[in-house]
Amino acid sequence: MLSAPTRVVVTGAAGFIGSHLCERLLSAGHEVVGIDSFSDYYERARKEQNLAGARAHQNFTLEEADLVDGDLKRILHGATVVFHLAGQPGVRPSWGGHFDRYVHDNIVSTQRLLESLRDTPVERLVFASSSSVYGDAEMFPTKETALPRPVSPYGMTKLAAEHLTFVYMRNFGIPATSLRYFTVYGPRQRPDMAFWRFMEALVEEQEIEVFGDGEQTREFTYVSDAVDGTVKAASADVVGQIINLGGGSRVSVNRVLDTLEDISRIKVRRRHLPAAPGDPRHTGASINLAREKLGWEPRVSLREGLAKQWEWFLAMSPKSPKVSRT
């Protein structure tokens, strides 16, 4: 683990995982500088809510800046570790006319950050990549050595950013590690993500839209587990390595809905839609490297994690009084 106290920078600090990471680092005694551009991918008010806990801490500073044209050398000055979580998320919106946004936020912004780190020595850069780089992998669980074959523009841009990170490591000595997150969920999850949409439909007594037959599987990772692995990667002997962070088992979307129905005590009504382009049929992580190199193990089961996210969702949903909480 990181030695305390130290100065760390978190890009994408107002996001789902980034805000949890900031709080974890602050609770460990670190000085945290958060960077966020508050892009319009979803409403700013939600991101402000995400940051409420961090902003209440005296050791937190927020820099509202775009990594492409922000004064990064000033912001990064004195930092020991940089956690790079900023980026444009979402597989489905990455097709068509939005692609330039993905290039800007995932590739160009990473290159600008790396350029700034050439002149600002840090002990570690931890880059948040995605299981989307694997695409339709040939084997499960998928090891880090598997050939990346993205099936979406989003996955392609995350892979390009990964490659950029290691290009700068090889040429300029930036001590980088890349983490491939597998479908992170939990409180503060983005509104476009599946579990949020499922819960919103339940609260509003609407049908839940399921892309495809629902038998597609995902490796779901609870946010506190993802954050724990991210913090451990900042000090472990993993420079130059790619590491999977996954929840420990593959689960079908149908099983998720059955579990959510049991937790919420609300009957799930499914409406099946055609499978979405760019969505891999299955994802599954081999986490042996994370166990070996980080001393990391996912601790939160899917049922436990879903119950925590459901409780959070009810607390922040204006329509939740109609729903049983027992």
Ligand code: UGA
Second form
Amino acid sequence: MLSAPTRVVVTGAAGFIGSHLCERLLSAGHEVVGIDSFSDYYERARKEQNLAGARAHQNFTLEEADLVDGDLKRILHGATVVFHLAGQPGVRPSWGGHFDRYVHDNIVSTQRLLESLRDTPVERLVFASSSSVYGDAEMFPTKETALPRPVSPYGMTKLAAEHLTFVYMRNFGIPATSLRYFTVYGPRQRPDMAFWRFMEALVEEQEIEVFGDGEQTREFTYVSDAVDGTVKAASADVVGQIINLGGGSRVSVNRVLDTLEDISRIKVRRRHLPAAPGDPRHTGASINLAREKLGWEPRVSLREGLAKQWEWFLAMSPKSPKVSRT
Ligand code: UGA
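Switching from the form predicted on its own: structure of the form predicted together with the named molecule?
Let us now look at the entire complex, which starts with that chain.
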């Protein structure tokens, strides 16, 4: 399906993963329609920067719209594949009054998109789900068949959206696939995420805030690997399936900081804060299904990916590090 150039839609096109995905699709010759609402979770200027590469391409069009009330039928017209990456991300801020935003951007938005797809037949809908749906899993590496039990309101909304996608598939034949991304990192990472915050603290000569004892582990996934898997999911024989995309190993936050100290050659000073409500203690992906069904393999090691993110961070940061070297 994606072997020949075609018209595709990417929701959340100005975001971290979405903007990389747009560029990958454009360089493969596709016509890409990006949708983004530029919600105020973080500054618009960063999202505009993310989009610069895609905007420079003649086959790219951007539609600034909210999926809940945008004219989706017009935007989706002629599309063969929809990559649905738009959503309200972030595990830790999903409590209190912020929850409304998570419901609007993750559940209601997905439902509106699915409603539009009832009248606009596409060959594939690829939904960006999250490792957060697992919560504190009973087994590692965690298989897609594990019972999802989110421990954050955010994870609950992603699970609801995943279920909605399959509800519409079952009733209206929308050919959907759900990908569970595991803590993606790399250039353009969102400023609320761990590696971005760690790098900012280093450059600003501040202590790094570690939630809990730092022995929590994550399956960190480099952004180009996540994009590879996402593109493959548009054409592989995976309709109706849920597939984990994980970087290939579980690493503790403490080990990430040791590696970052080594790469940056800046002494890391840590300040431990209480563990954050909503954070699972560990995540770890079984990626056998992705290997088997998508022919996918993560290629970028944590050290290599962290070095690339550090290089990007320094290039875009107004401050260069001038602190005591180790
Ligand atoms: C990330 C994304 O933010 C979610 O949108 C995504 O859905 C999720 O991955 C997922 O895979 O499901 P998270 O794993 O919390 O969520 O990613 P980071 O913000 O990179 O945090 C990683 C770890 O670092 C967490 O254990 C967190 O507690 C810790 N952390 C984070 C700190 O110790 N200090 C910080 O300042 C930030």
